[in-house]
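Listed next as structure tokens is one chain, alone, in the form predicted on its own.
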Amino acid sequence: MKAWILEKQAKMEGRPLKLVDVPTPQALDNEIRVKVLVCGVCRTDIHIAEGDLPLKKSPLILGHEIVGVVDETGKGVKKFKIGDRVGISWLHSTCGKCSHCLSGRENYCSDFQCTGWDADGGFAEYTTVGEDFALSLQGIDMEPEDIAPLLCPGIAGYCAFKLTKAKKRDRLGLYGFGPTAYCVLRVANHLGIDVYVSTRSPRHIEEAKINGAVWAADAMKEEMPCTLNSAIVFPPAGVLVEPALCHVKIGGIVVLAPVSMSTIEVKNYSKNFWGRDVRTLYNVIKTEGQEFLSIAGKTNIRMGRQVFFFEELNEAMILVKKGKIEEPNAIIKVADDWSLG
């Protein structure tokens, strides 16, 4: 099969990914093989390619926003059959035996394996994954190009949203408004939760209002109109944490969504922090990913995407790195349709 491999990390401008022929993987016991239709480009792919994150295996096939169709099943597979539509996200596998896995919190498993980092991902014609970690796309009437970006920012946003414990008629604050926050806004609207968005971008303020935010402005310059039940901070900016805390009522929750964050300083503990909970998003949970995809299918959650041919991967990643793509998400098209022909 054709696949883009990374052997040595280098700046994207040096085109470190190489398109080569590699053996087509076979589905092992309890695994499915997926014919890849599309795979989204995530900034994490760029961080791995350039060396901001360590290279865990070489050669490596990047890509963890995978949409495809099952074309082979290994021994013992019961959840999927050939022809089923599936998605593969950042969660590739866990140990299945530790206390976290056994309690439905596999995101904390010390053996959490990541698609496109620990295991080969979707910048290839085929990939494999354990049946327990594939996401069913059956019944979701959306184009593969529209589903792919939901598998990373969408699922991550939903997992952060679940940490807030927000319920109908609550007031939820979103600090920052990129693709992940957009997905949370759409889900919250669907569930009857009022959303208040703080962002510096005039364009994002308008987008938030158009998509159902009750209030959208820069909360660092304009006063939040009410007290929130909970909030999510998306940018890796520690300076936003205390303002988010002070906008949340006693007993409320502030979720920090970034993988890393600049220094957090709380100057007034008693007034702004005391009595609130702070939680961090740490990897993702499969059941919550499946929940989100079900909601996305019902509510037609779609994000802007620019589609590139398979052969254009290096160029697409350079454009993503430089912020020069025309839409928020870049999608690599590997195959034409859902058929196995």
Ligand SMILES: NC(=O)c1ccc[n+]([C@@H]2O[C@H](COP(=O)([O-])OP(=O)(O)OC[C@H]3O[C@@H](n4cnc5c(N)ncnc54)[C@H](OP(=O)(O)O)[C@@H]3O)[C@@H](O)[C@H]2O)c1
The other form holds:
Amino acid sequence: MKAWILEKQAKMEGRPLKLVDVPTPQALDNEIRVKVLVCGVCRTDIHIAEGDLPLKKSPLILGHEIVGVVDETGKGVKKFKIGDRVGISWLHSTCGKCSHCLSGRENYCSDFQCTGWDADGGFAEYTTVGEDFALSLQGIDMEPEDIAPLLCPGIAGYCAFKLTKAKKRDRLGLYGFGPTAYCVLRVANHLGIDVYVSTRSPRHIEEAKINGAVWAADAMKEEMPCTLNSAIVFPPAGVLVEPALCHVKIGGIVVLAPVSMSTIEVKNYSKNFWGRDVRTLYNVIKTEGQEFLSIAGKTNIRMGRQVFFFEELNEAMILVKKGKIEEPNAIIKVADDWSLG
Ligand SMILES: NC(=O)c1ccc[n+]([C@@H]2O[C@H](COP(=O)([O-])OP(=O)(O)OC[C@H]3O[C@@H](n4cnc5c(N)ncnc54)[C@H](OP(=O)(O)O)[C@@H]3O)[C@@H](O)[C@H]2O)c1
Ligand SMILES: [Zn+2]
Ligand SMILES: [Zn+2]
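The structure above corresponds to the form predicted on its own; please give the structure of the form predicted in complex with the ligand next.
Everything in the complex follows now, all chains and molecules, and the chain you saw is the first one.
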């Protein structure tokens, strides 16, 4: 099969990914093999390619926003059959035996393996995954190009949202309005939750209002109109944490989504922090991924994407790195349609 491989990390401008022929993987035991239709580009792919994150195997096939169709099943597979449409996200596998895995909190498993980092991902014609970690796309009537970006920012946003425990008629604050926050806004609207968005750029403020935020402005400059039940901080900006805590009422929850964060300073503990719960998003949970896809299918969550040919992967990643793509997401088209053979 044709695949883009990374052997040696380097700046994207040096085109570290090479398009080569490699043996097509086989589906073992409880694995399915997926013919890849599309795979989205995520900033994490760039961080791995450039060496901001360590290279865990070489050669490595990147890509963890995979949409495709099952074309081979291992002997032990029960949940999927050939022809089923599936998604593969960042969660490639966990141990299945530890207390976290056994209590449905596999996001904390110390053996959490990531697609396109620990295991080969989707910038290839075929990829394999254990059946327990593939997401069913049955009944989700959306273009594969629209599904792919839901598999990373969408699922991560939904897992952050679940941590807020927000319920109907609650007031939820979102700090920063990138693709992840957009997905949370759409889900929250669907569930009857009022959303208050604090972001800086006029473009994001406008987008938040168009997509149903009851209030959107820069809360560092304009006063939040009411207290919130819960809030999620998306950008890795520690400076946003105390304002978010302050806006949430006593007994409320603040979720920090980033994987890294600049220094967090709380100047007034008693007024702004005392009585609030702070939680962090730490990887994703499979059942929540599946739950999110079903909501996305019903509510038509579409993020905007620019589609590139398979051969254009390096160029697409350079454009994403420079923030020069026209849409929020870059999607690589690997195959033309769902057909097998
Ligand atoms: N924990 C996990 O397992 C996990 C998994 C996946 C993703 N994530 C995290 O989820 C987050 C979501 O990322 P995203 O791609 O949606 O975009 P993002 O990094 O959250 O940024 C979204 C927006 O936030 C605003 N922003 C950025 N810096 C800011 C600052 N210093 N002050 C105020 N606003 C600022 C910007 O909009 P304006 O210009 O309008 O202000 C930006 O477009 C990331 O932090 C990522 O690390 C976590
Ligand atoms: Zn990602
Ligand atoms: Zn485990």
